[in-house]
Each structure stands twice: as structure tokens, then as C-alpha cells.
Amino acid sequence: MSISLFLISIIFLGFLSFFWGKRKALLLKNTESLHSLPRYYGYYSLAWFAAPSLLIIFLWLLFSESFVTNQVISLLPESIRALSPNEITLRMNDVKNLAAGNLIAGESFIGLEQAAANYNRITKLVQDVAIYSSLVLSLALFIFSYRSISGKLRARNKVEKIISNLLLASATVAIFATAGILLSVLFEAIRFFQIISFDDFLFGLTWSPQMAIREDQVGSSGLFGAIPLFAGTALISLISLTVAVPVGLMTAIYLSEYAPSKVRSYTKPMLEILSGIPTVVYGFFAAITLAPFIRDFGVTIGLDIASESALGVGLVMGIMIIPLVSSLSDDVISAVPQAMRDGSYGLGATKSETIKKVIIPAALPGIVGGILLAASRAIGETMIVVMAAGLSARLSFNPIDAVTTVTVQIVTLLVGDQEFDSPKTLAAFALGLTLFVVTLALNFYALKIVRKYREQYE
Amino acid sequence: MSNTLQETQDISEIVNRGLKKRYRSEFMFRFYGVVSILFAVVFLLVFFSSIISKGYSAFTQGELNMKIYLNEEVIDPDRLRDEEEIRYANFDKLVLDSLKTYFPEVSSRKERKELKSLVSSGTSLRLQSMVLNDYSLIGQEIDIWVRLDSDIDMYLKGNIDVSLDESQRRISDNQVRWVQELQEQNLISQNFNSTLFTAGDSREPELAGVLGALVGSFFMLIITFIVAFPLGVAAAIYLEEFAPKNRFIDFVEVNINNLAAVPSIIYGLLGLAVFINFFGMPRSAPLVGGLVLALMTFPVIIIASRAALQSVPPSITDAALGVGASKIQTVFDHVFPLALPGMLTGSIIGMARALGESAPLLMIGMVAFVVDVPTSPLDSSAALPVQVYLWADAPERGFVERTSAAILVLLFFLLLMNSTAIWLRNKFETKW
């Protein structure tokens, strides 16, 4: 039985189980009074029918692949099983390719075809077991639930219990996602730190992740000092904040305090457009339009500006985060109570004096929180820097130099061919962990400030 | 008494003296506000005009009207009409022969090569498939529009400076002369570039299109929606309507806020480590991309759905509970249908953001060069924003305009999704 046929029959039988359950309830209604509405008896039998199938499909999706692989490996000839895990993985890739009907390039090993046949056989076997066991179990549980339907069965309560548990499970997905992110990045990062010491990574001044291909090769030992990357990230983020904070803040102030409603109704959507443009488009603009412009401008004033200068990248990134700064500041500024403004006007202050001396100090914690969020956004931004910033790590704080960032290095290390155990690949996860921790800390702190501040005025 | 009057006058004098300065700073402050907004406006104008001016030309493509004689001697000398034989026939020669009829003086090897590279290298493949579809064409002369090579097209669109020395540019003096002669005979024209919307990626700019990326993005968004929307809505309903106030729920909320702010590239690392390396899913597949984007969109949908649920007035809940509905019946039969348009609006906006996202897709290998248009979510594929990234990196001049065109296509779809969301909101939103 093929998988698609199985899925179709499961869905069909699921509908059927619902209608049968409901029908029995409707028939019972003639003779006795029902505890719940008839449809709940339908849901009840549907739930019993669907649960085992869904569970088995889920387990099968998760573990079928690794189970089959392990079984096939255990059937491989002794000589191959004695090889290192990496070698076996390579052999198994050949086996899987052959099993999928692809041609294998290059040398294979004795028993390859046997292994591929085993692979297909066991895959089929596992699939059949999964399909038939889930069908049998589902039908059995359906019959059980169908027989248990009676006027006294509290079907609604049971169905509602199931629904609220499903809802709770959906909410906990957020925890699993966070845990998944943390663990996946953490595991690889730990493997990286087993090869490269933590201090060398965090405080080293040279980043050149090229590893030697041969043992005796000179000069490419692979240095993983991440300070130049942190410096580059900090420089670009700083430039972008220098653009975004004043502009975003002034925009927010103008829109919430001065602008007539007509101006506001045009400007707000415009800022939304600015935040809706994909970052890859900003990157293209920075690389193709702005960078050459800045370089040419540099030539006319006699400055040698790198075509991948931090200045251009930071400028575009700053424009990208203007809407973020502006909308967050707008929120906190409008949260400042009107009484404080009125008090200030009553003393004879002008509007700008009120804003500068009363509103901004009152809104300051919220604004700072917004700036921290913007900073975390700038640090984690990827496409703009990948397309427009430099690739080689250089420790420089000069905005007209080309610097590289953490995210650029993650991308360069992981895009293209990679072997999964080299420190080069693992370094990307160590960088990812650093990025995750830093942005997490910034967000957590920023949200805390914003929330605390909001509570103060509520 | 006169003393106080004196004092008041003194004070008002001091105030008046400062007033001018204060009004000036008031004016300046306001002025800075206007400047900030103008800065954003000007940037947007420059930004869009730069992309449109670079990209509009990619929607047309220079084509040459050619009469090609499908010489039986070349295609099928044995008259066997054998598919394999015809597949390996020298269609290049037919193209060259046809071009030679315009320029009989061409003789040297170098000139022949230059002449042949006037038209796209895909021309012979096109002839091949035409012949394979219809054997009766063999021996006839066909009159077709053939795409020019991208370099020639760039010259026609004014992107190649012919005043430079011949060695400094990508087209030769001969080619420039030939193209001018063909233009005088009205054989060259700019036609609508349908390839852009019907082809997958290619190394040759004139043969490259966005369809493969578009279909890949479409598959991804479908998967994202199927996974993230039910999960996000269910989580929102739980948190908004059922969750008790306890530490566990606080922890869930912290996690959701945190997920919404995690840099997108980290989701890519998750996809690589979990979906690809742990579960062994295929690299470069829209399935994995869709799952990663679903995780990214999940918190956005939760936040939007909670806002939608909050906007349903409590009187609805009270009324339903009052006539004896259970809590679940109240939520699913009354609150949820009223909140659904708002949830959909928020979700579509979240999906639009997912459509423009490319950083996590780089991590899971969706940067592969894929010529074929994917037919299922398990095939290798590019995505629209990744296609922009790939073409932006390509050195050929012809890809610059195509990158901008791909951006315009991407922006068009973003606009479409966002306006759908706004339309939905306006149509179904109830004002209470």
C-alpha cells in the first residue's frame, strides 16, 4: 500500500468514523436522552480513530530513516563496519543513492548492491509495518469507542479535554522551538570548543578559518579568533544606530506631537513600506548603488574608501531599522500621560521644550529599550552584510575600511561544500551561539525595561 | 505695590528677551523632524527609482528575426528520422549558416565565432526541440524570432560603452557593426521577455527566468502556512482564553517573545542541524525551507492572533456563557469565527515577511544552482529572494537588470499579499 493511498484512506475513514459516531448518537436519541450534542459523539469516535494513526505516522517520520540506516549498517560486511563512522556515512550515502535509483559515480565497495537492496527492503518493511499497524489499531480503537457510545457517555467533556490538551501542546511548541535552537547550536559549539579553546575563540585577534587540507601544508592552520568579527559587527551596528536613532526618534516625535493627521496618514504607511522591504533588496541596493556612489564620492574628496566599506553597509542598515526605532519610540511617547504635557504647557514652556525636558526624560527608559531592540536587530542582520560587507576579517574601527561581521562569517562557512566535523563548519555554530546569546540578552533586557516602564504609567 | 509691578515688568522683559531664541529653537526642532521624514521619503524615492530604472529593461529582450533553413543534410543525412541521431545533429551550423546569409564576407574562424555569438547559445537547443516535436519541419525554411546574446542585448539597451577600446568591452567592433546593419534592416526588435517568467535559472542571462524560484517560494509558503497557522492560532487561543496564570505560562510567553526576536540566520542553523543533519531531510528542498520559515512565522502568528482575539468584545463571551455554552463552545463557536479575519490578516502579513526572508535559506542549501522548475516540495529549488542574491553575485552585466527585475517581481508579490491582508481586514473586520 503506497503512502498516498494510506493517507487518503485515513482521511476518508476519519470522516466515516465521525459520521458513524454521530449517527449512533442520533439513533440513541430516540430511546434515551443524550448527555451531549450528537456531534460530540462523532468527534469522540473520530478522536479514537485518529490518535493511533497520527502517533504512528509521527514516530515513523521521526525514526524510520535512522532505524533503517542502522539496520543496513549492521548487515554490511565486517570489513566495512570496522571503518570509522565518517567512512561508514560516506558508504551509506552511496547505498542510499543507489537505492533511490541514481547512478553512483566513482568506486563503490563489495556488497553495495546487496546493501542497497537491503535498504529498500527494510524501508518497505518498516513502512508496511507502520501503515498496517496504524490501520489495525485505529480501527480497533474506533470499534471500541463506537461500542462505548451511549446516552450516559460524557462525550462533550471528553472531547473538550482533548481539545484543550491539543491547544496546550501547541503553546508548548514555543518552548520546544527555543530548546531546539539552543540545543542544536550548543551541541555543535561544544564540539567546536573541544578542538579550539574557548579563550582562543573569544579573545583571539586573528580570524582565518582555512584549515590545512594536508598535514604538512604550511600557513593554513586555521585561526579562530573572533575579536575582528565582533569588532566589525559592532562597527557596522554602531554606524547603523547613528543613522537610525536620531532619524527614527525625530520621526516619531514629529509624527506624534506635531504632524497634522493628514501627514501622519501618509507617513506611517511609508515607514511600513520601509520595514516591509526584504533585506536582500536592501543588500542589493547597498552593493550595487550605494557602495559605488560612496567610493566615487571618496575619490572626489581624496579619500580611499573601500567599495565594501562599513559606512555604506551601516547606512543602509540604519535606514532599514528606522521604522523599528520610530514605531517603538512612538509607542512610548504616546504612552506619556497627557497631564505631564499640560503641566509643562501651563508653566509656559514651548512645545519643543516640553518634548525635550518633559516627554523625552519620561519616555527615556522605553526609548532605550527600543534602541536595544534595534541594536539586536542590527547585530543579527544577515543579508545586507553578506551582500555588501567585506569577507576578510580585519581588525579596524575605521568606517571607510571593509570589515566583516559574525553573520557574514556564518554564511561563508556554511554555504557551499562542507564536511560536518571540521572546526571550520563547527565554528559557524560557535558564532551562532554567540550571536544567539547576545541578541537574547539584549532582547530580554530591552523587553524588561519596556514592560517595567509601561506598567509605571498604567 | 509699585515694587511688585516693577518686578513683573522685569520678569516679562527677561522672558521677552529669551522668547526669540526659544521660538527659534522651537522652529529648528520642528525642522529636524521634517528633515527626518524627508530623509526617509527621499531614500524611498531613490531606492525605488534606482531599482525600477535598472530593472524595467529586463522585461524586454532584444530578438533577431531569422530565417533558418533546416537543412536535411545537416540534421538527418540518412533520412532515418531517428530521435537519437537528430538529438546529436549540429544545429549550431544551421544558425551560423543562416547568419552568414546576411554577412557572406565572414570567413575566418574568429569572425565566425563572433558572428555565432550574436544570438543566444540556447538557439540551437530551441531548434532541436522544434525539430524533435515536428519532423515535417526538416528541409523547410522557418522564420522565427531568436533571442540575442545577453552582451548584444546589453549593447542595444545602452549598457555597453562602445567608445572604449575593443579589448575593454565584451562585444567586438565586428559585432557592433553587424548589429547596426541588422538594425538598419529592421531585423532586430525589443520584444516582451517571456523567458523571465517561464524559465528556471541559467548561466546565460538571456535564458534565465524566475519561475523556478517562484514555484519554490510558493511551495515553501504553502508548507509554512499549513504548519504555522494552525499551531499559531491554537497556541494563541490557549494563551488568550484558557491559560491559567502561572509560572509555566509565563515561561511560554517569554519563549514566544524571544522567538520573535531571534535573528533569522539562527533559524537557518536550527534547520541545518535538526532537519537536515538529524532527521536526514533533503538539502535545498522547499520542505525544509517551509518548516524553518514556519518556525519563524509561528510567533508572529501567535502575536497577531492574540491581538485579534482580544479585539472580540467580552460581551460575546458573556452572552454565550450566559445561555449555557461551555468555555470551549464559546471560544470555538463564537469568539474564534469573529477573530478569524484578524488572525488571517496578521498571518498573511507574517507570511509576506517569510516570503522576503533569505538568510535562513542560505543555511539549508537553497543557494544551489537549479535549472529545473521544481514539481514537488522535495525537489531542489531556489526561492525568490535567494534568486535575487544569486543573480546579484553573478558577474555578467545582463544579470544586473535581471536581479532588479526579480526584485520587482518579489516586491509585486509582497504588495499583493499585503493588499490582500488589508482587503480582508476591511471587508470582514467588525467595528464594535
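For clarity, a rigid core is taken as the largest C-alpha set superposing within 1.5 Å between two forms. Positions refer to the first chain, counted from 1. Here the structure is a predicted model, which is why all the values come from computation and not from measurement. What changes on going to the form predicted alone:
- A rigid-body turn of 23° separates the smaller part from the larger between the two forms.
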Second form
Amino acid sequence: MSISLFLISIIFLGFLSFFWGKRKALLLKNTESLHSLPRYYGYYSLAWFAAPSLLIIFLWLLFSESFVTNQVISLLPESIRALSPNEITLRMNDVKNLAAGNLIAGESFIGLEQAAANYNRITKLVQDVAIYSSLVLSLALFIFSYRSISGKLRARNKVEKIISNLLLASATVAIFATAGILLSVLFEAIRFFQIISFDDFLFGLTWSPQMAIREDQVGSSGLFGAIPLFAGTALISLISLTVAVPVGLMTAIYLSEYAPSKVRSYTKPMLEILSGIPTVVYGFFAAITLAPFIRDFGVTIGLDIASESALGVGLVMGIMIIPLVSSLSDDVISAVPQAMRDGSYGLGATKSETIKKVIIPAALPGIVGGILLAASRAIGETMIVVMAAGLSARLSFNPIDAVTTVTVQIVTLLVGDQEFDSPKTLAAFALGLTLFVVTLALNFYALKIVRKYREQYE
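I've shown you the form predicted in complex with the partner chain. Could you give me the structure of the form predicted alone?
Partners and other molecules have been left off, which leaves just the chain.
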């Protein structure tokens, strides 16, 4: 049975299990009182049917590839199994390519065709075992759940407990995923700091991670002072916030205090479309349209502006994060109690005076939180700066110069075939850890401010 047919069967049988469970509850309703509404009995049957199928398929997707690979390796000729793990991995790549029809037989090693046939056979066997075992188990558990339906069954409580456990599992997965990302970056960063001094990395003024092939070449040890990268990141982020904060804040004030409801209903969704535009589009706009325009404009007024200046990147990034500032600011301004506005108007204040003296001070914690979230978004932005920022690590605070950022260097260091034991490649993990800590601190501080505001007015 193919995967597509299996999924269609699961969906169809899932609907049937819900229908039969609900139908039995409706029949019981005529003879005895039910603890829960009839639909909860349907959900109860559906949960017993779907849970084993989902679990088995999840385990199959998670472990089938490694299981099949190990089985095929055990069937390879002794001469192949005696090779190093890396060489065996290369041979298995040829086996998988031939099994998928992407390689001509006989190009790699003797026995390749048989190995590819074994790979397809074992893969099909494991897939069939997973599919049919999940169907059999699901049907058996559905029969069990169907027979257990009675008026005394607390179906609603059981269904709510299942949903609660699913939500808890989702939250746990998110936490473990974040922890896994942090630990993976942390371990590689520790390896980097075992080679390069932490002080040299954090306070060094020269960034030149290129490692020479021979020790007698100039700069064979590399220079990993990250201050120019931090300065470039801070400069571009500051320019973007200079654009986004005033425009976003004034837009939020207009939408929440001045705009008619009809104008607001059209303007706010149109403004938030900016946040849905892919960042690669902003990168193209910065590299192809705005940066050449700024450079040509500089020529007309006698300024030598770099083609990949921080100004162009910052302006485009500022446009990108305007919806973030405006939406959050609009929400916190609208959340200010109407009684504060009425009290100000009752004392004779005008609308503009009320906004400046009452509403903005009351909403300031939430506004600051939104600005900090926008700052963390700007600091962590990758695609725009990769496409439009410079690659040379220059320690400059001049917005018309070409500077580089942390994210640009991370992408540059990890592109292509790299040796993950060299300081050059490990430096990307050190930069990633630094960026992670900075953005995490900004997000934590921003959420703390927003939480304090909500506790005050909700």
C-alpha cells in the first residue's frame, strides 16, 4: 500500500470512527442519560483510532532510514564493510541514488545493483510493516473504545485530557528544540574558544578568518576580533530603528486615535502586508534598486557612497520592521483605558495634549517592549544583509561605508565544503552563540516590560 493511499484510508476511517462513536452515544441517549454530549464520544473513538497510527508512522519516519541503511550495510560485501565509516557513507549514497534511479549501475563498486535492490526491498518491507501494523492496531483499539462507550463514560473529561496532553507535548517539543539548538551551538563555540582566546574574539578589532593552507603563509593563524562585526550589526540595526520607530509609532497613533473605523479596517491590514513579504524580496529591492539610487545620488552631491552601504540596508530593513512596531504600538495604545481619555478631556485637554500627556506615557512600557522586539528582529535579520551588505569587516560608524554584520559572516563561513575542525568554521558557531544571547536578552527584556504593562491595565 502506498503512503498516499494509507493517508486517505486513515482519514476516511477516522471519520467513520467519529461517526460510529457519536451514533452509539445517540442510541444510548434514548435509554439512559449520558455524562457528555454525543460528539465527545465520537472524539473519544477517533482518538483511540488515530493515536496508534500517528505514533507508528512517526516512529517509522524517524527510524526507518537508519534501520534500512544498517540492514543494507550488513549485506554489503566484506571488502566494502571493511572501509572507514566515511567511505561506507559514500558507497551508501551511491546505493540510494541507484535505488532512486539517479545513478547508472556499475559506476561505483561491484555489487552496487544488488545493494540497491536490497535497499528497495527492505524499504518496502519496513513501510508495509508500519502501515499494516498501524491499521490493525488502530482498528483493534477502535473496537475497544466503541465497546466501552456507555452513559457512565466520562468522554468529555477523557477528550479534554488528551487535548491537554497534546498541548503539553507541543510545548515540550518547542522547549527541547530550543535547548537542542542552543546546546549544539554552545558545544561548537566551546571548541572554538579552546583554540581562540575569548578576549581576542570579543574585544579584537580585526576580523580576518581566512586560514592559510601552510603554516609558513602569512596570516595562517587567522584574526578573529569580532568588534567590527558587532559595530556593523549595531549600525545597520540603529538605522533601521531610526526609520521604523518614528514611522511605526506615528502610524499607530493615527490608526488608534484619529483614523475612522473604515479607514482603519483597510489601512492596518494593508500595512501588515509588509510583514508578509519574503525577506529575499526586500534583499533584491535593497541590492538592485535602493543601493544604486543612493550611490548615484551621492555622486550628484559629491559624496562617495559605497554600493553596499549600511544606509541602504538599514533603510530597507526599517521598512520591513515598520509593521512590527506599528502593530504592537497600536495594540498597547488601544488598550489604554477609555476612562483615562475621558478624564483628560473632562479637564479641558485637547486630543493632541491627551495623546502626549496621558496616552503615550500610559502605553510607554508596551511601546518600549515593541521597539525592543523590533530591535531583536533587526539584529537577527539575515537575508537582506546577506544580499545587500558588504563582506569586508570594517570598523566604521559612517552609514555611507560598506560594513558587514554577524549574520553575513555566519553565512559566508558556512557556505561550501568546510572542515568543521578549523577555527574558521567554528567561528560561525561562536558568532551564532553571541547573536543568540543578544536577541534572547532583548526578547526577554521586551516581554518582561510588556507583561508588566499588561498586569497594570488588564
